[in-house]
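Read the single chain below, which is given as structure tokens and is the form predicted alone.
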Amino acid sequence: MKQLKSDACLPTAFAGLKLRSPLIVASGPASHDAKQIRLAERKGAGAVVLKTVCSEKYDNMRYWPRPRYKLLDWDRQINGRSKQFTLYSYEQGYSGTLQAYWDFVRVCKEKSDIAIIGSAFADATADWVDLATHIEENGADAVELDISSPHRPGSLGFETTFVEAIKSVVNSVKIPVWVKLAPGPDVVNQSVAAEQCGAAAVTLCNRMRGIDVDIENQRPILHGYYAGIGGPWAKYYNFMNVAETARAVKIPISATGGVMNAEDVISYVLLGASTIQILSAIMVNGWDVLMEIHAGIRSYMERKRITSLEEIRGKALKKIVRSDEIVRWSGEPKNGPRNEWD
């Protein structure tokens, strides 16, 4: 396994990688600029996925319109922190050129002590190999293969080509691997697919695409066009994917959705999750967020007396009953519901 230099805080070992933290930064808005990759290792991040970076082929891609997010249902009387919400977005790719983010890749790996792992998007195989091979040429620990994303064109299912994409890829880089995938009810089978194809590790699962309307002026709101959609609320469905998962492949799970807190991170992790990538929470109550994690995940530790998480991890999958097991009221009804009018 590489070593990172980092001092670990809460050692954890992950396709191929040991890092500091199981928390890891997900690509998006707070993974765009050097600057924001220093603010993850000083909060305590143990990698950084950076923005995803696009083939030539979508360079519209990397213009992005304004504005582009929009928070729904935010509750924002809770302790001065908002609790409740739907993180409503429309951002690309990477805004730069390619060569600015084979450099940004370079100066985050060169000038960081945590793990810095690329993100790429492109739908030709050969796009996905050349944007792998770039990154891992600039020095980046690992590649997540962007296949997901609610903001790229077309539908969000699991292409065939994209079988024939990971497989090249993985025989072309000699770093790990990542597949990120979409929610949804075949979920378990893409990962299955996605380690057949040789993936060192699935991310799961990205934000939903919707749609919310303005009624008063009867059209979408902001940009015009379906958006991702994600918050606290997103983990439950994701809780369920990582669970179903867990039980079918053998390669490490990075969950994703709806982390608040602490109690959030050890829900992945009981139900089989090795690391968890945040970045709502950290868009709308800021980087601090990461520290209060930490010392929530700490605390719960001492609390059991456990020494690493790595000895709880997914023990709650293994107390998932059948359906068949549910306990059920045994009492017989005598009449049924009522069938009469009053």
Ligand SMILES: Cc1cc2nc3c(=O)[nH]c(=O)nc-3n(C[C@H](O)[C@H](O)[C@H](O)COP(=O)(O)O)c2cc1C
Given for the second form:
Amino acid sequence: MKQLKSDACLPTAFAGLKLRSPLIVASGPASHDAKQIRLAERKGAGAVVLKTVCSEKYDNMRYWPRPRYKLLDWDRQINGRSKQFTLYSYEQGYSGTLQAYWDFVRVCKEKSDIAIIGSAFADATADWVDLATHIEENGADAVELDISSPHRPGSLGFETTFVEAIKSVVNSVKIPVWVKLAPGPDVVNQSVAAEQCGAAAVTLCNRMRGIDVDIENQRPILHGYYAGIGGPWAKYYNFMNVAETARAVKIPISATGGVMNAEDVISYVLLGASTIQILSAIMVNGWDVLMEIHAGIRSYMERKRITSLEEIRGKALKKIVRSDEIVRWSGEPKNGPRNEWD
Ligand SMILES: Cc1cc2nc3c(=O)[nH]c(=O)nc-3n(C[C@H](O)[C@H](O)[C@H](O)COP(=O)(O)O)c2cc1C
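Can you switch from the form predicted alone and show the form predicted in complex with the ligand instead?
Complete assembly follows, chain above in first position.
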């Protein structure tokens, strides 16, 4: 099996952790069982965020509809291999019991050399604390609070109860607490709130909630309810989320959304991200994509004569101009559109 050579690693400090790479496998179906963590390690990931575990109250989230994924618009080529597409899915929490999840965390931590990040979803503060505490007790290096799943019951807003939950988790565990936020106009304010609650990092952003229609049968596709949507196109709005947030908070940002190749990773770093979480590219292109991304980053670093991504982090962010600084063509109002009809 092809595996990343140790000299190809890209050591990265992130929220108190020393990672061998800024590439992190994002929470989802590629981090749902122990063998996948072994693959992630071999293919060069610096960390894995395990599939999100839900509190007992959301027991139904452990049972997934089947099929639960559909690739929409699987047609246009990007870079000859990865394609333009939308990954439409409805997969909620980790499918095992809570005890199975604690064992999962422990086994991954015992067997793997890379950082293991537990991921939790609940609603009552006591449940958030309980999940995070168990994740810590079983050896995880950090915990990510998934307050932003597109499959979460209700709306995707930042509920006031999250403030208390984040603060309580931060006060209850010693490991770093990352908070994963939903995309939307409020990302910057939510990131500031998470920082004020003591979060060690923010993960920007979870996928959007959407729906597609089967017009022949005149019903929603698949399971008949809303779904998570994402794809290569998601990077554009999320580049902006990362840039805006990087200006507003001091805690580091883990970017996630739409990464298909090294260029996408580098763009996120240039806009201020420190680590990059990847999932869809692994699902559609396979695990080797992690090695290809590493190779692409390495060759960019050689071409730009840099030895660490830290040297370029936020460089493009500093060059985003204000809207009143945009150079505009001054002739338009005088010689602009005409109103003659014919
Ligand atoms: C099928 C699927 C399942 C996911 N499950 C979770 C999850 O359990 N917890 C979570 O925080 N994010 C989950 N995500 C979101 C991913 O972790 C990631 O943030 C998102 O897909 C954006 O990255 P990508 O464009 O590289 O896929 C899931 C995404 C997909 C596609």
